[in-house]
Amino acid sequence: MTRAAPMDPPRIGVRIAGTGRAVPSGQLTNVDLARLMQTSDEWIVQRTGIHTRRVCDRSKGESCLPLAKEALTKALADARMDARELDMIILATLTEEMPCPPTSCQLAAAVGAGPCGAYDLSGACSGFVFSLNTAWSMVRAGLHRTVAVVGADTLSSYMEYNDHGRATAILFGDAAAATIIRATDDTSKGIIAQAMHTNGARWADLYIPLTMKHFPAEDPPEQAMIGRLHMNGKSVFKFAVSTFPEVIEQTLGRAGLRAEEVDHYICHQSNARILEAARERFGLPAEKLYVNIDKYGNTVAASVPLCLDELREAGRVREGQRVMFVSFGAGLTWGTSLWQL
């Protein structure tokens, strides 16, 4: 029996057709936090670069789903397309509306999409970049022509705004942002190189326990901390500082490019000091590594697409450029997605 020759990959390009973002109405400034816990504006800014963050007001119905709907609606309008043209919705989130159904399915109904595929992807702060790589693979393989990738997280629901929760409460904000991925005849467009990694042995550096059994051996269980975010700040900071430049170098190597040949590095906004260290490591000008953590805090899966939408709106990110998306977070996870736009 003659073995069939492997199929050639379909010659399909992939482009970013539209973006959109949404943030809650409420703001929580460093001055506000100083009234709730032992901290100060100077202390927070010096260590994180954050001045304020957006926080959902549950009494106004603000949560993950409404934010995701607004962001996706704006992205569809930016792409000049109808929601019924979507083949798939991937929602990167760890703050779903409920365990069942997937929030992505509710999102599809909310924007008038369907029948299309929809699923949630839980990758924490790496969720959007992992989802973006997944969407590209689907379109590149010819399985779908149009995929919406949404990052939406509202970690304020897992915060404790007092001295006990100070280490995490100063960091996180709520937001959503969406990107429309579409097939194109221009085969030069799409991912040049990408990376996705995890070190699951370090899961206890950043976690949210839901039962007493979820606490690791080194972290004494507390009933009051059920449903609250736990973070080993020093360990996560060291991980990010070392991993961030390593994964950028790895991706540049796979693409055969030098750091200066990439037009923008759109990175997860976890800490301004980490971003500045990476920028200096590669000798990048400030305009090539965007920072908005001062306005929003760490918005988890929404962080990277939030930056992308602001840059596109300002006309700074445009077709023909090379853009690397970089993320790292709970899991521990880290990854990249290097695009030719």
Ligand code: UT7
Given for the second form:
Amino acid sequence: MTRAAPMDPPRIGVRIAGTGRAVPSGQLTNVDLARLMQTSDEWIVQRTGIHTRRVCDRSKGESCLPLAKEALTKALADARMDARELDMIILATLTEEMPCPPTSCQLAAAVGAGPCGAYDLSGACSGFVFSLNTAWSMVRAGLHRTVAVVGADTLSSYMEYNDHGRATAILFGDAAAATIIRATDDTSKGIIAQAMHTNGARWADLYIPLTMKHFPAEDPPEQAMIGRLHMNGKSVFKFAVSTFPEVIEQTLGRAGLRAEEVDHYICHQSNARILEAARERFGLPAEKLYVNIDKYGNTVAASVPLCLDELREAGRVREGQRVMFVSFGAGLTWGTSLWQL
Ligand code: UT7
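For comparison with the form predicted alone, please write out the form predicted together with this ligand.
Below, the chain from earlier opens the complete complex, with every other chain and molecule after it.
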């Protein structure tokens, strides 16, 4: 693991001022899936902890942009601010509406923002955590005072709900969640330590080919898999089980904190067994490592902010606490963001 340079003492504090979430109307339970493919509720629950997931109903116009709009509108209301106060919108997604324009620009218009900056950040399941670290840097450097960080993904469009696609169709769900990051005079607030890593040599563990040339040497090119998510589940599972504890330890080391001095670990929801292994490794009580994968499945860039919004709404995540966001995913990528709220 690389060493991070020591940080200068902050002159500007950074706080999380509001959060919001949105899920589509459609629901696919394990029982529904068992009608569409060779699988069972028991198999899915045992291997993943997932009971149901939300999926976009395209006939109702549900997709990434409307979900992101609803989540950001709620986050703005929660922060008691007007969209015109936004200086920047970062939209973490790999399911943008179209290659051009950036969906974040349509999002800015949809929520009624002024001529703020807006861009998409493609970081797969690490997209939100990478964007959060980026947004914090902007505010702390004095470049911007208010940044919206939105995670929105609708992987259902890359799934096949039949036997051919059962290895991934059971895992993923659609959602969006937003966070408003603002400057504050309280310099005790903001990121204490963070980490962002990549191992591009492992890209073939998770990919969506768009042409026959995109297939890696180890996978035979298959027309039926064009535009579908390929996943080497076992390999990703092993990677996640070792990486979660490593990156948490690295971040605690950078912050000079012990595991129990952090109030909440808000982790990417990819598999309940991966989360449980990380919790046991640090001897954390269940209430410190939130799990909502049972209701939503893996919602990619939305997964971490979805947990944050639910925890804030329940009054469990509060000002004054220390919270570590942790993610990993396609790339391969992995990262953290440890906050003093
Ligand atoms: O955001 C990051 C994204 N990805 C992840 O985090 C995924 C990490 N990996 C995983 O969570 C697990 O690898 C899975 C849950 C995806 C799969 O669990 P596994 O224990 O690794 O199963 P497997 O792929 O080794 O498959 C075991 C068996 C196979 O049958 P055989 O060869 O033993 O006869 C599969 O064909 O289960 C079969 N199988 C299924 N059976 C029922 C695969 N998918 C299904 C299914 N229902 N949906």
